[in-house]
Every structure is written in C-alpha cells, then in structure tokens.
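Form predicted alone, single chain, as structure tokens, below.
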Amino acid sequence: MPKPDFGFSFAPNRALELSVPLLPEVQAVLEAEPSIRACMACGQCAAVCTAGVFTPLAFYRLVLQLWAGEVEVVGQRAQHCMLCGKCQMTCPRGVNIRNALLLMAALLPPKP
C-alpha cells in the first residue's frame, strides 16, 4: 500500500549544536564584531532593508546561519547589501550590522 501524500514534507533540524566548537572563520567574524552576539533575530533589520525586498538578504538569519557555520551561504549573501545604515538605526540591540555584514561578506575569496 503506498504512502499517503498529505502534500508537506518535514524540514531537516536546523538546531544550533552549542557544544561544537566554532569554525575558525566565524570565529574570526565575532572577535572582530563582537556586537552581533546582542543580536536576538528579531527581524527589525529585515523590515526595513532595501535590499532584503530584491535580494535573500537578511541579517539576523545570516547570523543564525554563521553560528550554525554556513560559512560560504552568508558570505554570498552579505555581499547583497548596499550599506545604506538603515538596519543599524533599527536595532534595538546596538550591533553594528554595516561592520558585521562587511567582515561576513569578506569570508569568500575575491572573484578572479
């Protein structure tokens, strides 16, 4: 008998393992801003980013992908940004986000 298909299917855990260590690039991202650990997602940021209407560019879910070490995904998705400020002036926390998103787009290498 075949499986019913009710039409969803289940997402793969996306839970942050607090007991791995960091990958030395993130690492290296958070020693240089320490503000984006204030960060707390809640999407101030990606409610009034230009960018984020046209592009996959949201700065609090980049954030949860560098700690989850999705290192290359937030390096071509902070390169999205026009560093306009506008995020900055929103958060609630304080993180210097232009910075943060500058140290996260410097983690590709330079196109040839």
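Under this definition, the rigid core comprises the largest set of C-alpha atoms superposing within 1.5 Å between the forms. Residue numbers count along the first chain shown, from 1. The model shown is predicted, which means the values in this text are computed figures rather than measured ones. First, how it differs from the form predicted together with its partner chain.
- After superposing the rigid core, the Cα of M89 is displaced by less than 2 Å between these two forms.
- With a cut-off of 2 Å and the rigid core superposed, L22 has a Cα displacement that falls short of the cut-off between these two forms.
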Contents of the next structure:
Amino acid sequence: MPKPDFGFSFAPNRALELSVPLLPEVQAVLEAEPSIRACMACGQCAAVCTAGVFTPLAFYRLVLQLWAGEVEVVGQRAQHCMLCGKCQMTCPRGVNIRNALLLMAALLPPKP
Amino acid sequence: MRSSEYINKDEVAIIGGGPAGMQTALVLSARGFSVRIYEQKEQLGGHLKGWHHLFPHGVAASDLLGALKEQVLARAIPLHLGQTVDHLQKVGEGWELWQGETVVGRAGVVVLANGFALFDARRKEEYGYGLYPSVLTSADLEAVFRKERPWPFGPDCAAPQIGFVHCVGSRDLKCGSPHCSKLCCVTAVKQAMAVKAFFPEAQVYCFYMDLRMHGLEYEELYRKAQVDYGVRFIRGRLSEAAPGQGKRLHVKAEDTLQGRPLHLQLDMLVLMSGMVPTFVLEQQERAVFFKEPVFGSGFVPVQGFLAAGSVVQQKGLFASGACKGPATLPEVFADAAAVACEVEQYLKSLKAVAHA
Ligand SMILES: Cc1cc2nc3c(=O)[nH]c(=O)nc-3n(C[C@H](O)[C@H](O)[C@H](O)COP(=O)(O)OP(=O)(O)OC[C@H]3O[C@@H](n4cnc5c(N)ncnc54)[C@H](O)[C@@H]3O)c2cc1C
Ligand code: SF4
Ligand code: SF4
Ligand code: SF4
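The form predicted alone done, now the form predicted together with its partner chain:
Up next: the whole complex, starting with the chain shown before.
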C-alpha cells in the first residue's frame, strides 16, 4: 500500500548543537594536535591541494566538520590525502596539517 | 666634552616628513614649540604622494598633501630634506641626530615619524609579482590611476577581468607578519570601484579571508561596491597565478563558501601588499640605531595605554603615525595631535624639575 501523502515529510534536524560537549575522540585529536585550533578557515590549504580537485578532501572543511562532531565523514575524507605537505608549506597560521590529517584518518575504525 | 648646554632642550626634531611628521610638527609649532623636520627624500609627503584618491570619500590625495605642505610652509618649519637619520646619540637629556659619520641635528626631543614600508610582494613567489607584468601591487595601481604607469592590458580590452588578492604579506606567519594591515580591505574596495569607473564593462573579483571594514563609512563603501559597482567578493585564497590564454593570467583558488576549487582567467591581478616596518630600533644605553628589519621584525614599540607615543625605555623619544603599526590618515592625524600633547607634557615636566 502506498504511503499517504500529507504534503510534508520529516527530515533529520540539521542544526548544530553547541551545548553538548565535544565528543571524546574529537577532543583527543585537538589535544594531540593543538595547532588545529589556529585554523581560520581561509582555504589556502585547499587552494593548493591536488587531491582536493578530484575528491571531497578540503582540510579546512574537515576542521569545521571535526568541531561539528562529524567524525565519520572526517575520517573518510582524510583518507584521500597523499601527505604531500603542500598545504602545510603555505598555511598562514602554521597549522601542522599533515599530523592533523593522520589523526583524522585514524578516526575511522581499521578495516577488518 | 660636550655638555648638555650644547643642545637646545626645547627643540623638537621630527624624523620623517610624511603625514604623521608634518601633522606632529604643525601641532607642536602651533603650540609655540620650535620644530624641525628631517626627511630622507627630496620632498615631503611620504606614501601620500604616491596615492591618487582616498577612501572613504574619494578626496584627491594631492589636495590633502597640498594643504599640509602649505601649512608647513606658512609656519616656516625648517626642513632638512634628503637627510636619512640612521642613529641617535644621547647627549645629556637630549639627542644628536646622525647620518653615517656626521651629526645632522640636535634636539631635546626626537619624534620618530618614519612610517611604514610596503611588503615586498616578490616574496609571495606563487603570485608571480615581478615575473608577470599584469601582476601589480596596490601601490602600483595607484600609480596607474595617477597616469604614472600604463594599464597592464591593451586598449582593445574593453571588458577586462580583474582580481584583487587581500592579505598579501599580512596575517601570514610564513612571511613573518602575523598582524593585519587593517586598511588594505577598504583600499581594495576603493580600487575595485575605481577600476569599474574606468572600465564599466570590467568584471572585478576580490579574494578575501575576512573583510575588515572597521572605519567610519567603510561598510557603506563595501555595500556600494557590491550593489552599484557589481564587484564580486569571493571568500577564499589564491594558490597561484600562471600564464594563461594569450596575455592573460590563469589563477587557481579555493572558494571556501562553495567548498570548491575555482579557476579564472584574468587581465590584471592586484596584490594588496601589507604594511611592514621601515626599520627596527636597536636600543643601547645612550644610543638608538635604526636597523634594516629582518624576518618577523615588529613596529616601533611604545609604552602605556593612554600615553601611547613614548618609545619603550627611552626618555625624550616619541613615535607618531604608522611607524607604530598600520594606520589610516585620519588615525595618523589624531595620533599626531596626541603625541604632540605628550611631547608638550614632557617638556613642561623637565622645566618644572629645573625650577624646583
Ligand atoms: C596602498 C595604500 C593606500 C592607502 N590609501 C589610503 C587612503 O585612501 N586613505 C587613508 O586614510 N590612508 C590610506 N593609506 C594609509 C596612509 O598611506 C598612511 O596612513 C600614511 O601614509 C602614514 O603616514 P606616516 O607619515 O606615518 O608614514 P609614511 O607615509 O610612510 O611617511 C614616512 C616618511 O618618513 C620618511 N623616513 C623614513 N625613514 C626615515 C629616516 N630614517 N630619516 C628621514 N626620513 C625617513 C619617509 O621617506 C617618509 O616620507 C594607504 C596605504 C596604502 C599602503
Ligand atoms: S591554510 Fe591553515 S589556516 Fe588556512 S584554512 Fe588551511 S589549515 Fe586553516
Ligand atoms: S598533504 Fe594532503 S591535504 Fe595537504 S596538500 Fe597534500 S594531499 Fe592535500
Ligand atoms: S585589512 Fe583586510 S586585506 Fe588587509 S591584512 Fe587585514 S584582513 Fe587582510
């Protein structure tokens, strides 16, 4: 039987909930690489990133998603990094991006 | 042995004949003090003499400079042009001003008004300044407006594509300049509108990280640029400029709001070079040397909160204007008046001690 159409549907809540504490795994990444906090989302890292042209990797976005607790997306997207280090050479805030990406990539459970 | 009598304690020497130096001299002179200006160039004016029109109202830079110079002349303030002071020597309570091996002046009080230098955009190699003729700095573009240099594209190009890059050599630890130069955002807006006025068909893009419209009517100017002039503001950084089609430049950037890389062909790329120190002070017990800045050098350090003009650790040495950090002209003029007041207080305090 087809579902009745009431003219609306439910979607998950998209709002960011800042009142809840950061996830422990997010906190662990920030503690292990405190320079992540210096990121101002300028996008210079993504502007120079070759991997980002063909994949959804954009380091500054992973930082924003990390703060939002989206650890799975962060973990998946970090896999696209080639660790070339171009981003780190140009970052105006001196973020240790490669180490941050290694920590982010480790947010995904290891493949069985 | 030279005694302190050798120096006229009431005399004030001002190092730098830019807006800050001229205004400090004018206020002190109006208050009855004897002042002299030492300027390394053959003309007064500092950076102001290279600008075309001023934000936010578009006043002609030459009008403002003309008015300042006229007042300096009217007050018959002695000018020592073509003299680069490179160090100061303390004698008694006062100072000797040195250029190389010779003393060029003496004074009870010295006011540094040596201004700022423009960040050397060649250091951001990826933007190709000095390599590609269509990459200019904001200062070069002022020279174009002043008809002192040509547009970098031909007259056949009626609808040029033009990009402005904010924060070049500012807010960048890799360049040793962590500070924000504060007025390049509004300068970019001013210049983007001027370019559109020259070439109504032009498409102008500003690549910014944050837009800092801190001053009176700057925000209004920004809105005007968007609505009336059609300037497009893109929040993102350029990764590089390279040769493109024909004489054009190919630039790559990240649009951080879209979250996607972008490519663009441009006829002119303008780098908003930041403001950096002209020299660093090397303070010794009885001397102050002006040295070439090195990586990470800061501006002239001053002390105090209300009294922000006296140089740290040096009695009788003050600093005025953009040598203390990025400042707009209205800020420079207000600061110059405040510094003049501090100098007056200082000279009065010396007299009170002498009479006690
Ligand atoms: C691209 C650009 C556009 C700008 N446009 C505007 C605008 O539209 N409106 C606005 O309000 N502000 C504008 N500004 C800011 C303005 O230029 C500054 O506020 C102003 O020039 C600062 O004045 P100053 O006297 O402190 O320094 P300067 O203008 O740098 O003058 C310093 C003077 O000291 C001299 N000097 C330096 N060292 C020595 C020495 N050792 N011995 C003797 N002399 C020395 C120099 O030759 C110079 O003449 C702009 C700045 C830039 C970079
Ligand atoms: S370049 Fe550095 S400061 Fe800029 S977005 Fe990337 S990590 Fe953040
Ligand atoms: S290190 Fe990774 S994120 Fe950085 S530029 Fe290279 S591929 Fe991109
Ligand atoms: S004023 Fe604007 S362009 Fe200049 S350094 Fe600050 S943020 Fe960058």
